[in-house]
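Given as structure tokens, the chain that follows is alone and in the form predicted alone.
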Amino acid sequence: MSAVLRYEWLRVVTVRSTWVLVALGIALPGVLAFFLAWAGAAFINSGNDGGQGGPPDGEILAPLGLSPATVLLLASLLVTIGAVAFGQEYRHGLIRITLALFPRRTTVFFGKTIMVILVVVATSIVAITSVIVGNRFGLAVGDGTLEVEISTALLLIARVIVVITVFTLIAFAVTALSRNQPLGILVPIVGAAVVEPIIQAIALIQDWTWIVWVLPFTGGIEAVETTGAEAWGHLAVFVAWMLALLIPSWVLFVRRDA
């Protein structure tokens, strides 16, 4: 396993767009949680606040800045790290020479995975405090404040670290299913916020208030936006859905031709 290791880390150093897509997941989402918090602060101290008939605060200004958009828009960002660790490979027709090398796919699959997840977590990490520290910035600027309790912020960032692994090891794969790396991209993209918005209109409308536990993308939000059990709840639907797609993922690329 640790030569697989080492030639994934090498494969992930040397593939420019993942220097890329860390630094634009590292500073986008910062900038974002900034003019997130500066403009919740200026709407509440402009007289528009819950007392006021307007939102209440915890709608305006997300605990840390890990709002659902900042979290989405790290997870866009890094889902191509997940897709590239197959795709690439199967583009370029480098898969063969990878198992050339490691004859024991299961040891190749497995590498694969911990590498994009320590990287990802590594990422979210470091991600994670620019959003704060973008948050905290735009509070001040806006002269507002919100405060949030260590326990609960430290349980928010865990869950926020686990949704976007989970987000990244769906592209994953989805790219080891199907062997395309853009439709590896595609997928929890395209279904975190196209398709199942549209679903949930659908539910509102029909009043099917059980959908949301039972949307892959939608759990990963709720686990964001919602505490205590119901967020862990959420959490696991959304991990479920993860493991649902990344065992086949395994037994198939374990059992057929490269």
Contents of the next structure:
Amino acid sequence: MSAVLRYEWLRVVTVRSTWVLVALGIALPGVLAFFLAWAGAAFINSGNDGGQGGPPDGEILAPLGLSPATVLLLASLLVTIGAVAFGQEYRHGLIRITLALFPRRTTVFFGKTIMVILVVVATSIVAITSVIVGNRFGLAVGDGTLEVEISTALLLIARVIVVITVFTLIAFAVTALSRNQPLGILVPIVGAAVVEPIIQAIALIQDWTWIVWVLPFTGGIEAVETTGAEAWGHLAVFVAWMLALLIPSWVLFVRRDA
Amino acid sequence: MSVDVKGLNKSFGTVRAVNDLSFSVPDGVVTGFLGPNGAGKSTAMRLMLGLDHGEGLTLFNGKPLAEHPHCSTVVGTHLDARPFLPGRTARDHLRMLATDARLPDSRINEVLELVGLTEVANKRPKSFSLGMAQRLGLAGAVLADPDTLMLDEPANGLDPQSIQWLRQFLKHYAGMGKAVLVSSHLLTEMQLMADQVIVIAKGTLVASGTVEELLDRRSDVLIRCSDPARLRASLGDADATIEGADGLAVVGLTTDEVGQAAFNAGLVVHELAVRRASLEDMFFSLTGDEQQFAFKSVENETPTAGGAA
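Since the one above is the form predicted alone, can you give the form predicted in complex with its partner chain too?
So here's everything in the complex, that chain up top.
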């Protein structure tokens, strides 16, 4: 496994696109958090909020600046890291070199999985730091304040990291299943930003309140937007969907011709 | 025996791509792997490496490849013309391949120099010509100094100097006691490069042996004399065919034996020569009608100016 991890590490760090994605993943959410905090503080200070002292549900000022928009932005950038893990291999015929070098396919599959998780978690931690800095800086510039409970904040950060990692692993699994890199990138982005909002709109009309407990990406976003047991429940749904894609992709990777 | 292939079978739907294929690739020689398009050469190579799933067993130094701790030291492969990411530098590509055997950077420099890519080592190979891409593929194959090399059409895209270098390199590599399996469509090149050949058609082994043995089977003695029919009768059961008015082609006898028979029969001999078959002759005689996607014959067609009908 150690040789596969060294191989995967070099695969990840020796392409320019990885560094571009990581840099964007760190910078853009921080910038977004800065402007949201600045605008939100300015809005509250203007008195247009009716004197509530700040909206409670993360509509303008999410705790630490970790709004669903920030999470979706970061996830949308990092899904590419998940998709290219297999996408590049199939697109350029590298999979034959990889499997001639490391014929134990399960080791290769989980080596790739571990490396994707490590890169995404590390990037997410730095990106979240960037978001918190952006948020604090924006609040300072906008002359606003937002009290944050440390234990709640740490749990939120943990959920955000898991949600972004699961987004990426869904891209990883879809690419491994389909051997199609663009599809692997599009499924989580289009699913979260287009398909599920449409389904939710229909569900709202039909009064299908249970739908938020079924849809994968909605579950991921709800895991960030809610707290306590509800948040962890939504996260479990999201993880279950990811595993439902990841396990068949592993089985097919072992069984299919390279 | 470095590589031992036993009973490979592979089907794609109803098409039998490889059919009970067994052969050996010995150490110390270059083994050519020949067959028409669609004969199953590439599929057989992928089966040998476990890249495709099928029946049969391939042993590298007595064990399946997956049982070796460092596969890059057992077999080096070059199966695709451009087996690299266009955006990753040539050096980084080789650094990845070096991870299995934990090879130092100095070894990467050695193979880059060997294939003449030192100057472009830090460039992204998206702009590499096919010949340069083949060299990078070869560098990756030999990086860990493996016991066996498996190369699929490595001479494609190479200029004559590079082909000559490749031939010398593979001979030298085999000369170090390594096994080298090379598939190619360049028959004249293979005749110069390979010490033994394996010929397959429609996934089935049709011939194997040293190049000399196979060519001897297809070579004959041509004699032009005053009465070829009488000479044929005097040769008894020998495989002899009359050619033209005064020619007789004899298989399985030497020029001395045929000349002596003509003398004994009192014939005037105008010409006596060995007709040496080429690898191409042998290849076509073995696989002539086995091409999967055959061209339309143009032998009896009348040429038309500018392609007009």
